[in-house]
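Quick heads-up: it's one chain on its own, the form predicted on its own, in structure tokens.
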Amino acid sequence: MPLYRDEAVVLRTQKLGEADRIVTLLTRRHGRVRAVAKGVRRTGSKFGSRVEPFMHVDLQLHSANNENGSGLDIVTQAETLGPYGEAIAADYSRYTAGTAVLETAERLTAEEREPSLRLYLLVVGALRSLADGEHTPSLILDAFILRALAISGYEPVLSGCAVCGEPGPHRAFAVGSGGLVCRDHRPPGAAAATPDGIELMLALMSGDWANADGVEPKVQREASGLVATYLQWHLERGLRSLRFVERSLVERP
């Protein structure tokens, strides 16, 4: 069983037996990998909290090395690179947004062990921003989702008509058509989009935080609703964690 080393973000964990955990990792060079962290649930484990969700770690693993590429690797060493878990878990808005980031990343990596460096770097950046409290958590999440969709080939069209290319401004957002659409190509059920909501999504796509940070909560809620609907349409099923993010937006004063 050959050894290899890689950086990773811990996306998810699940119990295995009495003392072990299966950890789902998004690695820098090997894509999404599932591995066993032995003894991690015991008091005094050598891994401690280093293989918990939100953690950015440097890992040494034993490869399962099956002919068909399946099976679980084994974590043998873990060193912390970014201890984001404590700061994110301490705040409800950060935690719900961070959970949605991790779930989105896992769902967008359909194939295990298929490298996705851009997505990996995007996840690390989103978790770092959440932990540092640089911006409103829901804005960080929406920026992550829009950019992650673009990496996956699903970037929404926000400047012209997604069907015919007619220059905007347009006021209808049709998820099945790929973004904004003109009057001639507006399908039944298309969502209404305000100029401010569209501008916010464009700012989040380009990293224009100077404008994104100053928008009103109602504009944030509109943009978050459009982003969530667009993401879940492409995933073809709901994202469980988004329900809690939406609730935190409503409850925020």
The other form holds:
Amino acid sequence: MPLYRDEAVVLRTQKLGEADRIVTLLTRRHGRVRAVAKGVRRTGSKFGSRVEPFMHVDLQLHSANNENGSGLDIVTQAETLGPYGEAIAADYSRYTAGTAVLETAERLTAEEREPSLRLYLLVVGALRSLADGEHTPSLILDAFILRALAISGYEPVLSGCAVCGEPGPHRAFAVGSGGLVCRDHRPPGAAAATPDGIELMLALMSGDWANADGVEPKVQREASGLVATYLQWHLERGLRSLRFVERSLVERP
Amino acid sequence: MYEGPVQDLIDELGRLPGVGPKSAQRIAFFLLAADPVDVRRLIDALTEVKDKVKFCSICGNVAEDDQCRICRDERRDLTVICVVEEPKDVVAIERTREFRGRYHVLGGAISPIEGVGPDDLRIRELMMRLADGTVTELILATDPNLEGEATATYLARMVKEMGITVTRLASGLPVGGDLEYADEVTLGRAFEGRRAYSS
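Switching conditions: you have the form predicted on its own, so give me the form predicted in complex with its partner chain.
Time for the whole complex; same chain goes first.
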């Protein structure tokens, strides 16, 4: 398979040599792939703007084709499917939330070339939503993180107790136990969760935007805090872009 | 593997950007065979660049003194500041001979994924320069890539209330190229930024 074609979202770019870039892609059929885009930093490049972060593209790649499947593929052609980059970069809160979406997606795909179609579709959906300005950027990010964790097998328990299953409502959120816990199973240091905060997380999980959009900033901050702690606990290492996310609600469209 | 000093030199040269092990070896042997005077000149240039070159206290460009040549030049327009990412960009714009104002070098672009936020760049210094009211126009000349656009968006939002005209360098078709090869984003920008033709 020297040449193959796939759809992809550009997660990250790094400079390489004089005018090239290494692009990290989340593809529809081949999972996370790293490839070299040659000459894209020159001003006259044919597809420089298409292999920027946030872009949804249709690519032709030349496979590295070595024995262990490592090594870098080469991007030979690129067509734009969704130019989300421009609309996202034009608004700073969208940009910071979007970067955290990309970093989360990159970190949740531990193995290269392992197909993860559901995560791919989720990333495309999140970027489209950010670019269209449908909802508050940081809420889109929280919804993405919750659903991406669920796809990866880390869905937080938000109804009953995560340890014994006793039906809620419970008021303590323990990241190590996997979600809400009852009074008996509450470990020391578990975070307090208000009913409103839990309701918001449930709404974000299920895509109930009618309820999520109108929520108060205080509740949103609480939910975002729990989501961020839960994500970073499972990733075992902090997400670099998370501390730059703008949590302000002033720029809601 | 070579003996002591030669191998040390190869290792050091190999750490430079774009220099692989083979090139490092070639440069090392070139230096070994070169005239001692030429090598001495190279050594002096290297020590001097580390000892003498500082960053301008006003704009952040590379300078030999406390201030760079451009900030010291009184003939330059004080009312216009052009914001760029790197000192290399100052040189690129200077080559055009189109711009007579002064610069501000940020030292990079906002890139949360690399852990670079607004506080890691020289944005506070820029705000201090704008505070006294002499500057009437701010030209955002960050790179026309995603990080550069986001940085420009951030800066434009910061100075919105200050009553300063904020402009962004135009993006569009490269001179000497073919229209059919332009990508959608660039061509779209070129349309957006088209101007009346005066003959």
